[in-house]
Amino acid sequence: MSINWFPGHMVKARREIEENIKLVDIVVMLLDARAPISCRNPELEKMVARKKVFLVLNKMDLADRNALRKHIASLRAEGFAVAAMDSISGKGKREVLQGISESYQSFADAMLQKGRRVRPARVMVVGVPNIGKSTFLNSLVGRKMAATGAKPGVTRGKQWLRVREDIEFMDTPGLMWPKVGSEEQGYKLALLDIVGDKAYSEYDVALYLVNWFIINQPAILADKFKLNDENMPAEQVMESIARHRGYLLKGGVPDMDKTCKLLLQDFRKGKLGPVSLD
């Protein structure tokens, strides 16, 4: 599945980031902890390459812990400062703020050497659509400051948020790159709700998800949906789930549309357990 999803507001988002990058000291780039490799935006990384970049693996509560540790170690080996966080509960918040302070220390030292007063760190938060930037900022601030929504691209405009006396954040719209060439990566981005639902077939993505569980964690689906045979082909598994939930059309035909929506929703809310797609 090749995804080509670059609506008009993406052009505006890219321009906004390019115009404002000069105003900040540090860039915090959010990645989904379930697939931190697949949701790295190569164009975005080029745009912020001259800045100090601090990676935050968001939604850590939904990720497999062992895989998360490996991803953090791998990214640190690349030279990135990295932390993980669950923006809903606030877990990891202290580590994120500490990491930003450490990244800013060289700027603060340079100001002191010049006899200048140390100003707050100016931090830009970036990432692909629906990665959880607004929820992340709200969690750090401790109250609802940034607009949030379930649809990719909901954040609009520029706003500075003071988290502490020494850190100011700039929120930005989510930015997708023009074309995802890898079929595997396309499925993962669709599962994570990073691309708009018009860019893919829900049936194909749900089928990919079921196949992933059959290969990697077959017992999860068998237990949740009371499957008699966890080794069934993915199509049969989806039909069994439809029957188990009573999602039937006239004549007892499984309602696959409703079943696909259920599977994608359950996965995105973490109801199928912690996973690592990468």
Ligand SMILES: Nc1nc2c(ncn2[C@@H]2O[C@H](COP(=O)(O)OP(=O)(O)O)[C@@H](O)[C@H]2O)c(=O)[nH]1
Second form
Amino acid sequence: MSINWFPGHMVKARREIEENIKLVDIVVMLLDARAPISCRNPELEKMVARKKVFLVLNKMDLADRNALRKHIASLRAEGFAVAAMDSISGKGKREVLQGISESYQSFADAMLQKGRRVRPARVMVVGVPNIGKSTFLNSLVGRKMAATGAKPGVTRGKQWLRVREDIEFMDTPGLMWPKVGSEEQGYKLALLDIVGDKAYSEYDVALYLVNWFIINQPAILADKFKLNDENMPAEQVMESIARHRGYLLKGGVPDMDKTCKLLLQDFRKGKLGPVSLD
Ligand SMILES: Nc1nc2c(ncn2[C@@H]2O[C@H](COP(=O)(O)OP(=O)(O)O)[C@@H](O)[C@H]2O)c(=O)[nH]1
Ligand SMILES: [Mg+2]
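Could you give the coordinates for the form predicted together with the named molecule, as opposed to the form predicted alone above?
Next comes the full complex, this chain leading.
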């Protein structure tokens, strides 16, 4: 499968991030806790390299805990400050804010040394589509405040959303397009809804997903869709799921479109259990 993902506004997106980054002390880069390696973007990392970067592995509620712990350890070994968060429930929020505070300490110390008053840390959120930037900001700031900043008609300039006495966030997160370096990575990014659905065939991605479960967690699909044989090939698993759900076309032909949509949706909502794709 080839992933065709080339949003037209790439140049503008890059310029916007580069401009905005100049205004902040710390960049919070969101990654998906289910595949933190696959959703890294070397180009984005290069753009923010001169800033303090704080990694937030978002959607931790959907991720396998053990794998997540290992990812956090290896990212820390790379020198990043890292925390995990569930932006919907707000779990991990305190650790994220604490981590940002700690990352800012050296700036604060430098200001004090120059006899200057310490101002709040200025932070910008960046990440690929659907990684949870808006949800994350809303969780930290509170729904109302973030919504105000996004309203048309409100000053188009930068607004700073005070999260705590010592931390403020730029209201507009930096949107970066994903880097698709290999077919494998393309499938994962499609599964995580990071590349738009026009870029891939849902059938191919659903097939990848079913194969992934067959290899990594065969009992999950068998249990959920009452398959009587765990060892069927993926195509057959998909047909069985269609029949189990009653997704049938005229003449009893399994409705693959509908089945693929169901699988992708269930996966994305975490209904197939916590996973780690990387
Ligand atoms: N389960 C779960 N879903 C999340 C989390 N953060 C965001 N989402 C969902 O991911 C989707 C994309 O979120 P959004 O904030 O719009 O992403 P953005 O494009 O980066 O601004 C939405 O359906 C959110 O509800 C999270 O921590 N856990
Ligand atoms: Mg958004």
